[in-house]
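This document starts with one chain, in the form predicted alone, laid out as structure tokens.
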Amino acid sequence: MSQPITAADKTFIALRDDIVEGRIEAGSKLSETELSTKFAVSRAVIREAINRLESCHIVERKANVGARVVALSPQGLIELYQVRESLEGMAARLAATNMTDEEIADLSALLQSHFDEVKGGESYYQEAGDVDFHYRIILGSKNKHLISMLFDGIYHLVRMYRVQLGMAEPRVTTAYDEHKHIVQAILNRDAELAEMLMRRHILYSKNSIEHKLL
């Protein structure tokens, strides 16, 4: 991802990623002024961050209401989640055809520095960026439109039900191996069964959150 450059940009990605993480609570109303103090710049940074993040579906606007975190609810991790798995179905079908052979010898490797955490039954849980398993198959589909529709669209989203409501035993076990039947289906060039599994592999994290919702 692209590094902080200006104010505004920091500003935004601070402000995301606290929410993101839930350190503002999904549903809560933003500030203007109660934001502009917090990071110490004016207003109108905070509002073209608040527009930003608007496009990036973790922050809605109501009419008399203004600015609110977008709320985590059960539809709402159904829809978003419908249009993930089609979506990352795709870049895993294309991410078989388009990855190089370093490409995947990397995400093999990233896989393979994952099995220790889940040996020691940790959370299996990966920061968002370089590291992200997903992010790296994303980005192997070679599409820039798909990439943009996913990165610049719902990639915050999703990124917020996974941080926040997140996996525990025996999901993480299982999503582990699931990765590594994913990873093997690039392997092999195999891109129908690349994407199926991928879908698959979706469709079960949704219905592992939707558990924390209910």
Second form
Number of protein chains: 2
Amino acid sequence: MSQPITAADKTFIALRDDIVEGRIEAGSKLSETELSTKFAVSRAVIREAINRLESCHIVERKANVGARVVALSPQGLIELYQVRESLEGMAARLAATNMTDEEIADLSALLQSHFDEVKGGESYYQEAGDVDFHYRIILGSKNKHLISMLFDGIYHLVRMYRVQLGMAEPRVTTAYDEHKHIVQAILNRDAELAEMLMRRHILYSKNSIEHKLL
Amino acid sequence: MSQPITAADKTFIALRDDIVEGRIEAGSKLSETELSTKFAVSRAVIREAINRLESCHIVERKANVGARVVALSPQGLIELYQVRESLEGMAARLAATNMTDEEIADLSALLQSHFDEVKGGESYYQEAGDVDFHYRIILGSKNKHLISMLFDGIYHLVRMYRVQLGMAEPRVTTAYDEHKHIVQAILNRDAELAEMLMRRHILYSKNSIEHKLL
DNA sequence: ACTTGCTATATTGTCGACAACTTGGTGTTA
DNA sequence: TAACACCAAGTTGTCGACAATATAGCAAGT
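Same protein, the form predicted together with the DNA this time rather than the form predicted alone?
Time for the whole complex; same chain goes first.
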């Protein structure tokens, strides 16, 4: 679903954004009738949107009772990063063998442009750049399941934690070096190393967040 | 959803089984009206079931066109095993630290009962025993996302490949030893080793299947 | 013969109403 | 007072009908 077509598509995305960005607060109940008036669509559309959100683990639903936005907890964030470490590690491994030379060149260029920003004093890691970097490697894995699990599922949840626990990624310059080494490994087609470096990169990230949180 | 409650639950499970067991053939189109008469429920229920199947990657859907059962391909199976290797590896790693002593004892007992069967000449690995072993380790990870990704998503697809490409797991006795070593690593609380052994176990499995397929 | 555009048909998407269920409150009884 | 049964209000689950969209077939024109 690259482009939202049906009303259910649009409602799903709108509702997801409302939740991820915190306009609907974590842990709160989702009333179907209430939402259907808010978005000016029928309950059927709302129900489909909520079903999809449940598949993303953004809401939880009990039969005949209703749906609630997931509650955010330090434990939940840790579990999320464990999955990320596992999946993105594998993505980097696969990317090292499956990315085309051209894609790798593009990735290097992206990294270079990041370097210029760092040099220019702008703190590395506003989120956009970081996300873009990870996106390309995940896509580079060419593995459908990996791509959809991370893009449709994990990443929105990660962002939800970032926004709502209010932590802009703090590890400014070290992360750049880590990215650089990962690209180097991919350039060398060293799958083993690419995976290891990516896993450590995400593990560091997790530890840093964990440290600030507990 | 441990117990199916609503009509949509039951229909979802029934339809999923029909697909996984091959009674509805891979790649075929799913007509909503047709299914609604077959299962004697309204189209709304069918639509919800299909939506859930889409979340599991068992069907693919295009807006205003309809849903098709996924097509099975060697490439698809390989991608599936790549994800399995990644996720179950992490599950084993986490299980090594998160399983209780009691759970580990139960796991050892299960393995012992498998050993007795092997000794008794029944070929190790009818599917049930193998699946049970992996289930316990995945549950032992205590990671909600891992558990649901593997149980709700990957495993049904893996089974679909097994059934429809007609391959009962062939690696009779070697797999038992691999299981034994994994349990030993968990018993020693050696997370690193448990992950590595589990990954190799799944990788071997993949190679064996791949070899038979290509 | 090949393309183009229309139409008929069938399928999916959306809606509003009704049925089934949960929940909180009330009243009765031990 | 505590426990139980029951009722009422509100929510979710299911249904059948209607609207919007895609597809196949036919007709006309080049």
